[in-house]
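One chain comes next, on its own, written out as structure tokens in the form predicted alone.
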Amino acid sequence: MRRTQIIGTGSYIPEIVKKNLDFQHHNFYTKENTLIETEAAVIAQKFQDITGIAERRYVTDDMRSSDIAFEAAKLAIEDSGIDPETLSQIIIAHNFGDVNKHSNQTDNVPSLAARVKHMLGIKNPFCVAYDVLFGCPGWLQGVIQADCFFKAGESETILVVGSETLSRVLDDHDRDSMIFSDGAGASVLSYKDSDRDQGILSTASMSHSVEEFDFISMGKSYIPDSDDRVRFIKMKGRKVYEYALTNVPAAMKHCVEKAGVDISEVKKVFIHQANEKLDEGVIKRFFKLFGVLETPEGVMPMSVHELGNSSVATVPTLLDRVRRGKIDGQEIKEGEVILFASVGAGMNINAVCYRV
């Protein structure tokens, strides 16, 4: 049977390490523009206790999202061993396009995918390059779209990249800004025959856009008298947390049942690196939906502690790091079933069940 298979991965981890102590001189405000009197160092420690994030990565001043997407793409293509001229599509998932240092104006023309294709030097005009905007689940949605194109007979090999430089759109006076980071992850996918049913077994996607649609959005700085014309990423943290705990486990369960595999076969869950306690809560509820009361040990690789939340880049970066043996105690073996899942602005959720 032919299935969509991941044949190469790559990632780019930015050079600048920003630790929680680096926020100790910040003045944080509430959304009502009231100064938070608690010391920034105390806020940062409480933040770490809740999210598990001790540090995050930011790009250098000369790098933009398309640049780090290119770096991750190069590694994925090299890992796959393909000729890049044979790519049918290049799909770049992001949310803010290219943003220059000292500006938060987004630049999406030409598309980031077109820019990456140009940097890769691909001349084949039938290699179609386009972007996906789907919140944090963007890379996974690109994978799902690739799977659909393969099944429709329209493509054979596709590059999917998730890249973000959230450090360029952060409000330094918002506590939630400490969650976000920069990064890029890439995968090369191919539609191939497999004797052991390797590849994508099932997919699932959801969008809730009624009262949930603005849980993550853009808004002005929390500092008093800020310019309303300058917008930053904003998040209703409690709302997002509750939404994810309620809806993500159900979407994951639907995907596993659609694949027709037993829950005991799921050996790893690559979940969007949003927040340690949130991810642990989602995984616990997911297994409970199958009557499994104890979360299997080691089932959830994590990178949020050192890399933060890089939106569309968290899942492909995590996958690449596990494949390359860069996360202690984590590996994936042939024949194992793994599950990908993500949640983000929209609000959107998706999942992919995959046999290695």
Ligand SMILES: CC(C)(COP(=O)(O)OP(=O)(O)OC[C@H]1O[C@@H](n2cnc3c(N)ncnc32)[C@H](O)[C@@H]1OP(=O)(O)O)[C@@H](O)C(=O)NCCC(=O)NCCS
Given for the second form:
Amino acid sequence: MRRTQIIGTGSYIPEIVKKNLDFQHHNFYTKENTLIETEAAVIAQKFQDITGIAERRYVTDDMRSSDIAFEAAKLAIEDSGIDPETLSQIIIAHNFGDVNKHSNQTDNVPSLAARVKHMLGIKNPFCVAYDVLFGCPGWLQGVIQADCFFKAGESETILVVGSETLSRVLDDHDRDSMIFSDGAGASVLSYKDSDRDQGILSTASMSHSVEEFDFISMGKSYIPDSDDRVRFIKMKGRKVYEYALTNVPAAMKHCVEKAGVDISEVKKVFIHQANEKLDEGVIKRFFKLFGVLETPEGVMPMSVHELGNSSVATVPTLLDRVRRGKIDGQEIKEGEVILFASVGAGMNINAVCYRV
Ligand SMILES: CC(C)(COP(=O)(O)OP(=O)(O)OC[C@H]1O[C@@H](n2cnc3c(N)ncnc32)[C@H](O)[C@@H]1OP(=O)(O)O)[C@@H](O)C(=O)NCCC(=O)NCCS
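Mind giving me the form predicted together with the named molecule, seeing as the form predicted alone was just shown?
Time for the whole complex; same chain goes first.
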């Protein structure tokens, strides 16, 4: 049977390591613009306790989102062994585009996909390059879109990249900014026959945009009297948390049921690295929906402790690192069923069930 298979992966981990205590000289304010008097070291410890994040990565001043997307894409193409001229699509998922250091402007023209295609030196005009904007689940949505194009007979091989430089849109006066980081993850997908039913088994997507639509949005700095024209990423943390806990497990369950596999076959869950507490809550509820009360040990590879939340990049980066044996005690084996899941601005949720 022909299915969408991941035939190559790559990722880019930015060079600058930013630890929680590196925020100790920041003046943090509440969203009501009141100074938070608590000592910075105490805030940092509290932050680590509630998110599990100890450090995150930022790009150097010379890099933009399309540059790191290109670095990850090169590795994925090399890993797949394909000739890049044979790609029928390049899909780049992001939310803020290229933002130069010391600028507050998003630069999306031409699309990041066009820039990456240019940097890869691909001349084939039938290799169509475009971007996807779907919050943190953008990379997974690109994968779902690729799967649909394959099934429609419109494409054979597609590069999907998730790339974000959130460090360029952070409010230095908002504690929640400590969650976010930079990164890029890429994968090459191909529509292929296999004798063991390998590849994407099912997909699921949702958008809740009623009262949820602004749980993650752009807003002005929390510092008093800030300039309203300068916008940063903002989130209603508690609302995002509750939304994810309520809706993500159900979407994952729907996807597994659609695939027709038994829960005991699901050996790994590659979930958006939002924060540790949230991910642990989601996975626990997911297994509970199938009557499994103990979350299987090692089922959820994690990288959020040292890489933070790099939005669209977390899932493809995690997949690449596990495939390359870079996460202790984590590997994926032929024949295993793995589940991908993500959640973010929109609010959007998606999941993909996949046999390795
Ligand atoms: C942002 C988040 C960490 C805040 O945690 P919370 O428990 O909801 O925060 P609350 O406002 O209820 O405050 C709880 C305590 O944590 C503190 N706190 C809240 N945000 C904090 C932060 N960013 N850093 C440090 N301390 C924080 C509060 O001061 C409070 O402290 P206290 O117990 O001493 O009074 C949490 O809501 C969250 O993880 N949300 C999901 C965010 C996410 O994953 N976003 C990405 C989606 S793509």
